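The data below hold one chain only, encoded as C-alpha cells and taken in the form predicted alone.
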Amino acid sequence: MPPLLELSAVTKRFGGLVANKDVSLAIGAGEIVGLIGPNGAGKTTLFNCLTGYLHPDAGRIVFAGADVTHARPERVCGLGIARTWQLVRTFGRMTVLENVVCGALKRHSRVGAARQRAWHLLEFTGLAPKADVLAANLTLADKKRLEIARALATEPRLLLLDEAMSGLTPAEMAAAVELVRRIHAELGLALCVVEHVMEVVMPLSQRVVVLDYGEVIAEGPPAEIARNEQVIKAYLGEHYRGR
C-alpha cells in the first residue's frame, strides 16, 4: 500500500536561512515515527508545510493520495492531519469542553453532535473532570493535553505532536506518553513525534528520522538510529553512546 504521507525533496527557506533541505520521508497508516534533531534543525518547521501554515519553496506533499504542497490549513485539517503546538496554544478564555467542541465542529455542523463528540474525547483524556474550568487556569501538563483532546476532536488519521512532552515532570510524562499508546492503539492513528527527551521517543518510536541544519542525515529502527556514529556525533552525544 502507499504510504499515508510522503514528502519529496521539501525545501523551505527564509530569505539566505535554508529550514528545510531536500526533506524526503515517508509515513506509513498507523506508524510511530519519532522526529528528532537538534533546536534549529528544522523539525517545526516541516510541522509547518505540513499542515499548511507555511508552503514549501520546493518539493511535494502528499496525503491520503492527495497533493497538499500548497494547501491551505483548513483543507489539510480536513484531510486527516491535526497537530498540536510547540508552545500551547489553548483558548484561555473559553473551558475545557468549549476547547474540544471547536475542534469537533471541523466534522460536526451541529452544536450538540460536537459537544457529544468532544465529551468522549475528555473522557478519553482525563480531562473530564475539568470541562468547564477555563483553559487559562490549567496546568502545562493539563493545557498540552487540552491541545491533544482538540486535534482528535478534528478526527485525523494522522497526529502530529510538537513536543507535547517538554517541561512535564516525569509523572507527568508517563501519563503523557500512556495517552499517546493509546491514541496509537486504540484510536488507530499514525503518529509523528518531535521530542527532545530520548527516553520517551526512541522506546514510543517504530521509526525515527533524525534532522539536523534541515536535512535528513539517518532514517531507522531506534535501536539502530541510537548506535549511528553521525546521529551520536550530531545531536545524541558522547554520553548517549551504549544506552
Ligand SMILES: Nc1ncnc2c1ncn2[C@@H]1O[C@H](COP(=O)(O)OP(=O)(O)O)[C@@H](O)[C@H]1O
The other form holds:
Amino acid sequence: MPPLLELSAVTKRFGGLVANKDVSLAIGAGEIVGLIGPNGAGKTTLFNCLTGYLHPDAGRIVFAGADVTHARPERVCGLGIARTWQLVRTFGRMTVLENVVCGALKRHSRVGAARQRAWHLLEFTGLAPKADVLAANLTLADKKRLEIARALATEPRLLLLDEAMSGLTPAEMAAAVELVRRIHAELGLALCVVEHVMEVVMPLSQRVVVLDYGEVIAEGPPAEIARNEQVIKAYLGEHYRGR
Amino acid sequence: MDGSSGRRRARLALAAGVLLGLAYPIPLQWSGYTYFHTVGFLVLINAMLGVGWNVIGGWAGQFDFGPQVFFAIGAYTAAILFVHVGLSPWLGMLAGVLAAMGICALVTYPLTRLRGHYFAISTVAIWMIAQPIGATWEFINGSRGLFIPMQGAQGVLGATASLQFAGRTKALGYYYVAFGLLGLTLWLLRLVEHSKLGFYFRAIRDDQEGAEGIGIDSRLYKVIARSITAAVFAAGGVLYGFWALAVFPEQVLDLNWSTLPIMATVVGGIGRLWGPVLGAVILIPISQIMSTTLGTGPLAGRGIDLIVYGVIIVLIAALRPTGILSLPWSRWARRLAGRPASGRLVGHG
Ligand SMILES: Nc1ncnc2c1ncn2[C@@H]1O[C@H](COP(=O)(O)OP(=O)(O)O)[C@@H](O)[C@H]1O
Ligand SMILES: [Mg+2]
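Got the form predicted alone; could you also share the form predicted in complex with the ligand?
Entire complex below, previous chain first.
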C-alpha cells in the first residue's frame, strides 16, 4: 500500500533563498512523525506547500493518491489534510463553538449537524466549558487547542501541527501532549508535528525528520536521531546527546 | 435564563418597532401633511441598503464603496423593461436583482485577488467606470436618463401591483412598500446569517488564511457575499426609480447611495443584522430636518448635515466602535425594570 502522503524532491525558493531543497519524505496512515530543525530551516514553508498556500517550484506532492502539488488550500482540506498555525489564526470575533462549527461545515452543510459535530469535538478537546467565549479572549494555550479542534472538525486523515506547544507553560504543554496522544490513539489520525522542545517531540514521535537549511539531513527513530552527529551539530547541541 | 429573558426582550423590542413603523404615517396622513412620510421612506430605503451592505462589509469584512453601481443596475433594468416591454415593476425588480447579482459576480471575482484597502479602492474604481457608461450609453438614453410614465392604476391593489402611487396616497404607498421590502430583506438575511454562508463570511473576515485552511474558498464566498449585497441594492434601486418616476445616471450613481447606508451601518452596529436599521433611523432624518429647518438662511444648503454626520461618526469611532446596538441594552433594560441581577425570573423563561 502506498503511503498516505508522499513528497518527492520538493523544492521551494524565495528569490535566491532555497527554503526547501529536494525534500522527499513519506507519512503513512496513522503515523506520528516529528519534524524538527533550527529556526528558518523551512518547516513552516514545507507545511505551506503541503496545504496549498505555497506551491513548490519543483517536485511532486501526492496525498491519498491525488496530486496536490498545485492544489488550493480548500481542496487540500477537502482531501483530508488539516493544519494549525505557528501564529494562531482563530476567528477572534466568533465564539469557541462557532469557530469549530466553521470547520465542521466542511463535511456537514447544515448548521444543525455541524453544531452537533462541533460540540462533540469541544468535549473531546476539553473546551466545552468555554463554548460561548469569544476566541479573541482565550489564553494562547486555549487558542492553540481551539485551532486543533477546528482542524479536527474538517475530519482530516492527516493533521499538521506547527509548533502547537511553543509559548505554553510546562503544565499547558503536558496537557497539549496528552491531547495529541489521544488524537492519535482514539481518532487514528496521522500526525506531523513541528516542535522545538525535544523533550516533547522525541517521546511523541514514531519517526523524526530533521530539516536544516531546507534539506532533510536525517530521518529515523527518535533514539537514532538523538545520537546522529550531524543532527547534534546542526541543531540538538551537545546537551541532548544520547539521551 | 438570562438568555431566554433577553431573547424575550428582543422580541418585545421587535414587536414595538414593527408597530411603531406601521403606525408612524397614520396621524400624519390625517393631518394631510405628508412630508414626513418621505423622510420615513428615505429612512427605510437607506436602512434596507445598509442591511444589504452589512453582508459584504460587516459579515465578510470587505469594504465595498461601490454598491451604488448595483442600485443603478436594478433601477435601469426595471425601468427599461417597463418602458420598452411594459413589464410589471415587480417582475422588473426580480430581473434587476438577477442582473445585478450576475454582473456583480463577473466583476467581483477578479477583484477578490485584491485584499484590504486594495479591494476597497477597486470597488470605487468600478463605480468610476460605471459613471461614463451610464452617461453615454444610448440604449439607456445616456445622461438624459429614462422617464417612467404613469400608468394610472386604480385602487390600492392596482397601485401596489404597478408600484405607482399618486396624489394624496403617493408618499404613504411608497412608505409601506419600503417597509415591506425592508422586512423581507431582514427576514431573508437572518436566514443567511444563521446558515453556512453566515459562518463562512465571518470566518473570512476574522482570518482569511485560517478560513482557507478549513476548506473555505475565500474568493467564492466573497463573491457570494457581494452578490447578496448587490441584490439588495438592486431592489432598492427599482423602488427608488419608480418613486422618482425617473432613472438617470447622476441620480442613481450618486455617492450618497453608498455613504449613507455605510454610515448607518457603522453608527448602528457593523456586523449586526439590525445595526443599519437603528443607524438609519438616527442619521437620515438629520439631513432632512436640517434642510427644512435651516430654510434659506446663511447655513442653508448641503454641508451642515455632513458636518453633523462627521461628528457622529467620530464620536462612535472613539467611544463605541462596535455601534450603538452593541451597548449593554439588556443590562439597562433590567435595571430600568428595577430588577438587579438577582435572577428573579429564573424558571419563567
Ligand atoms: N513568504 C516568504 N517570503 C520570503 N521568504 C520566506 C517566506 N517564508 C519563509 N521565508 C524564509 O524561508 C526560510 C524558512 O522559513 P520557515 O519555513 O518559516 O522556517 P521554520 O518554520 O523552519 O522556522 C526562512 O529563511 C524565511 O525567512
Ligand atoms: Mg516555523
